[in-house]
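As a starting point, one isolated chain is supplied in structure tokens, in the form predicted on its own.
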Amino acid sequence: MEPRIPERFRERYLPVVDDPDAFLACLGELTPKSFRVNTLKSSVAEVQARFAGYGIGIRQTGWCPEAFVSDVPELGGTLEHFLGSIYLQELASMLPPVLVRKELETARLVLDACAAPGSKTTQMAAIMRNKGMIVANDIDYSRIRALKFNMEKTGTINTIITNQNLLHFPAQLQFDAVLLDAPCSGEGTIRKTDSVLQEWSERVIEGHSHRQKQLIVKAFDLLAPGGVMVYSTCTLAPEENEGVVDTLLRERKDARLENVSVPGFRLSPAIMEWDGAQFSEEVSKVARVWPHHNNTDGFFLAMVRK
């Protein structure tokens, strides 16, 4: 059933949507129940095997090995939960340390910005097999609690939590690469709970893309000459998106734009203006999700290099 979608929503994203009714309809169903396979307590092959076991059925995607999607709801409750060989985790939010798997397979120092509650640090550190550092910072002390909880559970031990205000983060600090998942107004999951259109608002747009806006330039500033950042959200709004790129590109003469590839996987362009504003041809690298294109969640990715 689709969810009570404000008006001003629909005229913002219908007309740039390629499938309207496609993009409603899915906005009314359930994500899927996904997790990633803990390479760091467990093989691919051995929780296949015990899933087989237990007649749950699970489908591998063809955009990363570790990812699975499966039709039982109960996955919370299975021993490999319990032990930390998978983690619960939703399809598109694995997408930022795919992105840059090879870079983190060697990278000796990494920053997750804006870490809690840690879906992404255990993932890159899996990626990383527990070698180099992350950084894993969160400037909400309440969050920092699950960051724990999930490093601990996951066996990750390369990690160490900072909770600070990344804005104040010493520019000493140069980092091989950069995660920032930025705080958002979280379009993107309306699948999970639709109290995001009860709080939604642009003027809740304007805000975040503000603090964001901030936010990429400090993360950039923390990046090594020749090494890369993820920008990502969980958001369709352009203003905390593609408006948030820009902005960077503008203020940072060092900062090059990658184009966003995940084969395998369906992406979108970008929205290259928006409430008259026409946005640097760089921008056009970054991607988008749709959630009717990849049964997901939204989101956004863009890759930047220094």
Given for the second form:
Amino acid sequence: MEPRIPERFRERYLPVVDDPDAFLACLGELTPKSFRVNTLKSSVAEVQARFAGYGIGIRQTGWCPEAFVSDVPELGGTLEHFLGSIYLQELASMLPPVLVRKELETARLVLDACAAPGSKTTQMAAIMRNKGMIVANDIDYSRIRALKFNMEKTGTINTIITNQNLLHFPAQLQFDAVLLDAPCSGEGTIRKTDSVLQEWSERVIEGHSHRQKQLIVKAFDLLAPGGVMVYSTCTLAPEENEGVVDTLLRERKDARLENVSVPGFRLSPAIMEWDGAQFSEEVSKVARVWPHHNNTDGFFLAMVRK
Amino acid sequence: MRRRITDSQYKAGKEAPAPSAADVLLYLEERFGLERALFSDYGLYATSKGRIYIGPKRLVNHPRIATVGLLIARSQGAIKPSTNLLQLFGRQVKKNYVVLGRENAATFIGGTDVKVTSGEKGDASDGYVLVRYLDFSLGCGMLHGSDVRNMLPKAKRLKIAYI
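Okay, that's the form predicted on its own, but what's the structure of the form predicted together with its partner chain?
Next comes the full complex, this chain leading.
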């Protein structure tokens, strides 16, 4: 059943999505239950064997060996969940660390700029095998408790938590990799979060866009020369995605985009023109995730090199 | 509710006072057979509240560090190892562990104290112990005779459906 989607939402996206019927139908279905094997505590083979023993069907994704979809919703009641050997996480939300897996494997200093509740922080720590250091920052102190809990549950050691407005972050810190998973209007999470549509408006989108443009420039400034930044959101709004990346390219001439590619996962091209504005040709290197293509949340990814 | 650790309680690049960190390492080695080398890639950090954290070897210079790494022990009076520590390094624990059967393990994960047989208790002596199920490290318990008091943090306790 389709959720009650505002007319203006339809007007914005149905003309730019490849299959409007599939898109709308998908928004009315819950996302499948998915999880990531936490290799700080277990191995893919061990978790597969345990789930086979339970009789729970799980399917490994073709684009991330640690990512699985499950037939059974009660993953939270498994021993593996208790132990922190698996981490319940929506598939699209696993993409940013996967995109820079090679860089993370050798990175010494990494910034997760808007880290709470820590899904991507703990995923990056696993890729880094608890080596190097992650600075996991969040402006909202009330969300740091969840971040801390997830770090402890997953056995994440190589991370410190900071509680600061990113815009005030010490300029002398220079990171090998930065993840800016920016606060956003969350349109991509409609499938699991009813409140997104209730609170949806273009005014909300504009507010997020304004802030995201400040954050992306600051996050880029914290990147060491040669470093890589991933900018991601869980929204479909071009004002919060392509428009934000376009602003960075105009404000920082040393910012270079790299093609976003995750072999085995279907990514879609950027929206290059929106609301009368034409984005830089370079913006074509970013990628969108439409929910109906991979049966996930909607998502956006850009990879920036300094 | 966990108290906020103020910024001044961490000093960038400065490890915990040697006696405190050393005490914890000595305890973990003597009680559980956890060798110091396991922790040599990391730094140990103490707060004024007697909590010991394991984290990156060196910290960055940042004015608003809220917390570092993983809480491994509290050391007010006696040292108490954390469940998080025992879960992460449990496979390296060589002594003072109990091995529960399936039913007892589910009960323990749910937050209840359990009784152990002499076979489940093995050579463990009274005091803090690692509680295992098969070769999985469930967390910390306090052994007294044949009773294992549940030391799992409340937030971690779980009604388990698949074990």
